[in-house]
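Take a look at this single chain in structure tokens; it is the form predicted on its own.
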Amino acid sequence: MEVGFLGLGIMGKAMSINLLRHGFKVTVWNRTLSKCNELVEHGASVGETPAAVVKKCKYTIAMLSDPSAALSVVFDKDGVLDHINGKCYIDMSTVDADTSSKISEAIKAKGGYFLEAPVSGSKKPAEDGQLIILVAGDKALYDEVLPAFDVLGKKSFFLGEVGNGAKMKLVVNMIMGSMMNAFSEGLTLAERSGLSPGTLLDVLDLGAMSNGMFKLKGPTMLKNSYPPAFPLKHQQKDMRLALALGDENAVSMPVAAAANEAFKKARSMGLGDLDFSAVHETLKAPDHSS
């Protein structure tokens, strides 16, 4: 199966390498073309533009940073729409349902086929092929590309019409961002009250609140180390999009709103490119020693 892949950030790079490792032929494109070099070493070909990739491959996957990037790759000059007739486009970026629907309608109008397929999981699950894939759109296309999804993820869910994948992803990330803030507050409270935050991690891990995120992020947070598995600026973007979905459906979300403010504060402190767990830094006492 020959697959195109647009976007080689933290996630896209890991996913492309996985496909190559499992015998797929992959043609890659990235806005900064030099990012393609490492993939070429793994056996990928390079497309000069999104249009060139779509022209060459029956199936093209995109993994882009936000709604504006997702839209520009489709609609701009030399974009996906140029050669999409009879071809299939799978957008795995995290965007809002409106963005997904816009892309879907444009591709169908040009005679192409579309799936939205945002993923739950960050860098390590992407490397290990353990993502959870939230798919919506063309069911026949979903059945066709299942072999690729099976390589990229541990499970995929087909959620019906376009927009449902985007909404499910935003709900998941909204919960995750809210939990990360509660976790940060707990670690800080333990430490300031004279308790060992490390012991808190052990207590949490043995109880009903035990979860993969606390287990993975807790130890690095205690070292004030935040290598970006999922950049904080993207988490804040997802909180914003989830709150907008709450507005549309008249759902009161005070906890998510407060979490969003904390992520915005972290961005204003220059932490946007660090892991989203760096929101922990917003709780540190200001340093008066200077």
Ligand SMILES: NC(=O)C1=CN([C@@H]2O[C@H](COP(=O)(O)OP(=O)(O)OC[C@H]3O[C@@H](n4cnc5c(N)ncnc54)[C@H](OP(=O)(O)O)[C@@H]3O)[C@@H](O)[C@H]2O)C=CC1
Second form
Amino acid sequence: MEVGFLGLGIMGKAMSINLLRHGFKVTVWNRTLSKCNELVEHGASVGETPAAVVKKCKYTIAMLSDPSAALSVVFDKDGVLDHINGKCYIDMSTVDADTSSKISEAIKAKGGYFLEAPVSGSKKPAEDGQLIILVAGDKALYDEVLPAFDVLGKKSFFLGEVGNGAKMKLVVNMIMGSMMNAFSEGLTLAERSGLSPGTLLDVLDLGAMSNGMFKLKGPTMLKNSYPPAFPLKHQQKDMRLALALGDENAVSMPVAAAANEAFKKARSMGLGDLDFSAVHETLKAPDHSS
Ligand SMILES: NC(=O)C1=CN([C@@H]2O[C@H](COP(=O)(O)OP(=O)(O)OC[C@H]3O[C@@H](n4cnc5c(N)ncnc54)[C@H](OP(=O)(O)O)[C@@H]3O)[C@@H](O)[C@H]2O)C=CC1
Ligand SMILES: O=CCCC(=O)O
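Taking the form predicted on its own as the starting point, write out the structure of the form predicted in complex with the named molecule.
Once more the chain from above appears, this time first in line as the rest of the complex follows.
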């Protein structure tokens, strides 16, 4: 199967390398074109523009930072729409349902086929083909591209009409962002009250709250180390979009709202490009206890 891939950030790079490793022919494009060079070393071809990639490939996947990037790649000059007639577009970026619907409508109006397919799972699962893929849109296209989803992920869910994949992803990340803040507060409280935060990790791991995120991020957070797997600026974008979904549906989300404030504070401290676990740093204000 020949696929195009737009967006070679942390996720897009890992996903496209994984596709190449599994025998897919991949043509890549990235806004900063120099980032394509590493993919060429892995066997990819390069398209000069999103339009050129779509022209060449029957299926094009996108993995872009946010709604504005996702819209720009489709609607701007030399964008996806130029050659979409008869072609298939799969947007795996995390965006809101409105953005996804706008893209879907425009693509269908030009004779193309569309799926939204945001993912749960981060850099390592992307490298290992262990993502969880939240798909919605054209069911026939979903069935057609299952071989690619099977390489990229350990499980895909077909959720019905466009928007449902985006909403599911935002709900999941809203929970994750809130949990990360509670976890950071717990680590800080343990330390400041004279307990060993390392022992707290062991206690948590043995009980009902044991989870992959605490296990993965806890040890690095205790070392004040936040190499970006999921950049904090993207987690804050997801909290913002999830809160907007809460507004639309009159769902009160005080915990998520507080978590969003903490991520905003972290961004204002210049931590946006670090891993989202760097929200831990917002709790390290000078200690006035003595
Ligand atoms: N990292 C993670 O763990 C996960 C991320 N996601 C989601 O996946 C998406 C990508 O995340 P990730 O790879 O981490 O992000 P990165 O910040 O590493 O990469 C972002 C990508 O978007 C491109 N981009 C940004 N703005 C524009 C624009 N205006 N026009 C065209 N391209 C643009 C960047 O291009 P350039 O190189 O030129 O800047 C880059 O290729 C996001 O929606 C994120 O929320 C989902 C699951 C996990
Ligand atoms: O959107 C990013 C999700 C990161 C994860 O699921 O670990």
